[in-house]
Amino acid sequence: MARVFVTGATGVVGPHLLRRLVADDHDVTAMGRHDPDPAGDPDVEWIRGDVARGRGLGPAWRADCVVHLASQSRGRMDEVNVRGTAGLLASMRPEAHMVYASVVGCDRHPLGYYQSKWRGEQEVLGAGRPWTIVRGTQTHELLWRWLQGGPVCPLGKGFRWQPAAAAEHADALADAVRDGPQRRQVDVGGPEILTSEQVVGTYEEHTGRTAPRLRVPAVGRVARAYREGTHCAEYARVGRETWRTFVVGHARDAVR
């Protein structure tokens, strides 16, 4: 049993990873920005806190490893993904294990995010402690609420996706505490991968809607990025949950 720190708990993936963590017989305390789900585990320790202004980080220093979940995606991106991973590390003890959630291409894909996200990299590899970096594609969860939210849907013409559920992110994440430090990269993905065109036909499809469409010039280096798969990782097709058995099985939660 290890004693493990998870930021970012109440995003999509952390969830999940709690979940796993705690049937992996770990003592786990989770950070978030937002209250917890009042249902959620009671075996899980919860504490509100802030990465980005260094807030509730007091339990890094007695974890065993810490799960880096935290992440911002857009405003000011840098100081969640460097500045906050960085105060983050500098609460550990020099022996513990940080587990980092990154993202499949990061180091290639002009995206500010992804840029961001690979700065972030490079303070846990700086930081001369044990690590496992776990880069991720996009979650089914991720495309579902971008078709959701509307009216303009980031899904360019011809862009390529790799999705994956968002429990086998948490897996992944998991083994990787489980097995301890790899000092080495591990990509996850989901197990196909699929064109805007395609991501939107099955969405139609089997909800009924019509989803939203890109309404800005798919161009430029950051569109030529997405249309490349550049952001997939055709090498680690992990995942096991399609595209359509998520589309499918949130359809049908939707009308009960």
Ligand SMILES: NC(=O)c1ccc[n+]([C@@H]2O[C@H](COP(=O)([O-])OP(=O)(O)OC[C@H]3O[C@@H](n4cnc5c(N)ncnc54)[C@H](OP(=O)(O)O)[C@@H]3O)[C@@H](O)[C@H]2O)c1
Given for the second form:
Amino acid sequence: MARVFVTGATGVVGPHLLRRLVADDHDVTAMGRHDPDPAGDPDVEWIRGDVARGRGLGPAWRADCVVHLASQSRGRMDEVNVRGTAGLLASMRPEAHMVYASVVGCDRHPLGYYQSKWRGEQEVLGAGRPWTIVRGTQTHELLWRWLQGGPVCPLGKGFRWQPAAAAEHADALADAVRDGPQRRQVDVGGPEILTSEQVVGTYEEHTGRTAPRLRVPAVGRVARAYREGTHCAEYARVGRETWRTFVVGHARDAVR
Ligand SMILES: NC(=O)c1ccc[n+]([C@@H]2O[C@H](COP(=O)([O-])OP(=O)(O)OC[C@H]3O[C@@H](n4cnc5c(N)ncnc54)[C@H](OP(=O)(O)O)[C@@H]3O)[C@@H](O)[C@H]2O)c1
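Moving from the form predicted on its own to the form predicted in complex with the ligand:
Below: every chain and molecule of the assembly, starting with the one above.
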């Protein structure tokens, strides 16, 4: 059993990770900027905090392992992804293990968010602490949110995707906690690489809805990187749940 501190626990991946960490019998403290779901797991201790402001980081000092999920994909991203990561690392004991959730291809893809995540990785590498970086491809849940209407829909023509279940990302992060510091980056991706057209086609077929029109320009360096699949990881640890299985499972809710 380890004492594990999880930031960004209220996001898409966080709840899956908390469930797995509790099942693995860890002593879990989770941070959120707002109060947790009252129906949440009573075995998880919650603390309110903000990594950009350096608030609520006390449990990092008591932790054997910190899983850093908190991230910001818009606005002043570096305040969370880079300076927040540095502040969190400085709050940990020197021997504690940092598991940093990052994005596949962030070192090569020019999207501002991915670049910010890559700068966050550099903080982890430079801190001289035991570490594991778990880079994921986009989750089914994220694509679903885009297709449900926003706030942006970056499914440009011919872009490639390797969507994966958030629960499977969470499993890879929990495995990193269990296995201890690997001092390497682990890539995690979904079972298949699809084009935007395939992603949208499956969505429309099973929900009966029309996907929102592309709201990002399909030209330029970022579009090229998406078309080339720089954010995909063919040789990643591959998950099992396909996009089709996910969509079929969610379609009933979508038409309500
Ligand atoms: N989902 C994906 O497709 C995907 C793919 C690859 C990698 N990842 C990585 O996996 C991690 C988790 O992703 P996710 O999809 O679960 O993220 P998410 O749904 O966007 O949630 C982000 C989390 O970060 C928290 N957060 C944001 N700013 C914060 C701040 N200043 N202080 C403290 N917490 C803050 C949010 O809290 P609030 O609830 O208060 O906003 C939320 O809990 C991220 O690091 C992401 O880069 C995700």
